[in-house]
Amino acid sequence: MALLEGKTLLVTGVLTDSSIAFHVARLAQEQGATVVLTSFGRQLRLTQAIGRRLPHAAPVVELDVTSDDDLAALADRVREHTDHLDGVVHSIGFAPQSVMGGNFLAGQWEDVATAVHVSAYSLKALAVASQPLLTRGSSLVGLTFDARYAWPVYDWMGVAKAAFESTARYLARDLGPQGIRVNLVSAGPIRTTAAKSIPGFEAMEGGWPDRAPLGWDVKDPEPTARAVAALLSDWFPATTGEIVHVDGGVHAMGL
């Protein structure tokens, strides 16, 4: 039987086809799940051309995680594609420019609260939304930046990251006892639409497959998207708050 057959996904964070988001909805569909995604705004139609890429065309439900209509009506946007949902993948991160880049000093309250709003307070926000229709099993699964380190030009999203880190663990206490493991994979840097948006990403990056002990191709998402589908599954049913890291074994190593 496959990895994921007869479970059904909520998927976020598909903008193109270089998404992690993308990968981690095709390989579940691959491997046998209904994945429903998310989108809004203008990036609606966006997500609705690249869902007809996948293996089977994903429906697209609209929302925005920082607006509290959209929470409210997720449950029911949701239940005109399937009656309950089995994961839900977090693949959502913003921060201004502003806040990124060597602007860690200079960064103003504004848009550090916006940082700390979409990439992490959305998570818990998503959670919540999802909660009436998660089963006892399910799986909430987030992706994260090792959130350990001052990485060079991540600056304020660094921050926002920790606190994603800290919230998926008081997620993995408060929805434990309902049965809901909440986890996340750390990836090393991938060059994703998202990630070259960063001021100065190639810092970031540069020098990791020298680093890791077994490699790091910065244009391969697939073990990342495998990852996250082993949380998704039900081979890791006594795990929640973990992080797993899948970055080549930088994290392990010494500088």
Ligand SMILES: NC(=O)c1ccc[n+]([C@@H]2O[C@H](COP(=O)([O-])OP(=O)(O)OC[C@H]3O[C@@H](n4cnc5c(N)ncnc54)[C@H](O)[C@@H]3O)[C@@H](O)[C@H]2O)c1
Given for the second form:
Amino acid sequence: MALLEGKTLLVTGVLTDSSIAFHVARLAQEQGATVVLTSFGRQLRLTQAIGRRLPHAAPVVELDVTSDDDLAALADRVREHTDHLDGVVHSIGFAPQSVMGGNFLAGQWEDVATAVHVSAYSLKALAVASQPLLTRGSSLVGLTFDARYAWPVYDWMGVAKAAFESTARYLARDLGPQGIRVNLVSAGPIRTTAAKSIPGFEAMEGGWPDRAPLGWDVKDPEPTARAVAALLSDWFPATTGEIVHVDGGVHAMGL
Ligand SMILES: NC(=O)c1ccc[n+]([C@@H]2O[C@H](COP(=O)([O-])OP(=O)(O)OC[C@H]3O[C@@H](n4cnc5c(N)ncnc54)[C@H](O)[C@@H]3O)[C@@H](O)[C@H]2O)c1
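Starting from the form predicted alone, produce the coordinates for the form predicted in complex with the ligand.
Everything in the complex follows now, all chains and molecules, and the chain you saw is the first one.
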């Protein structure tokens, strides 16, 4: 039996075919899942076009994760395609350039607030909006970049990721009694649209392949997508509030 046979998944964050979420959706379909995508605003058409490049064309529902109206409508919009969800993938991140790229001390609250709203609070918002469709055994999976450290140029996005990781633990606490798991994959640097929008991203990816005992390919989202698929599957039934590192082993190394 395929890893995700018979499962229905909501996958956010497909923007281009370089998006981590695109590869999650592709692998999930290859492993037997039915996939519904989300997108928003001017990106909607792009996601619809990319969704047609998946092994099976996937429908796209509108969700700006900062919009109360979209969040309130999400369950009904998804119900046009399925009556339940076995898994939800949070693959969303955004921070204004003014709070990244070495601008930590100059960062202003309004822009920091945007980063935290879109990149951290959104995990709780997405979980609650999806809750009517989730059942015992459902799995929520998100993507982080190891927030225990101060990285070059990541700045307030790193702070937002720390809040995101904490949010996942509180969600694991509050959704666990309903049999819903919440886990994160902490990926190494991958050249996606979001990554390339970080001014000086090369400073983050630089040296990663050399520091990783297993090596690391910044152009290969597959290992990360596989870990997401595994956490969506029934093969981590007693795991929640966890962060699985998919970074070639860098997190475990000293200098
Ligand atoms: N690329 C990396 O090096 C890397 C490493 C670790 C973790 N991550 C995380 O992976 C996730 C996916 O990013 P990616 O690298 O695939 O880049 P990406 O640019 O392909 O995806 C980011 C997605 O966020 C979505 N988004 C932004 N604002 C939104 C909003 N208000 N409502 C709904 N969606 C919104 C965009 O539409 C886009 O699809 C992010 O959480 C990112 O922080 C990326």
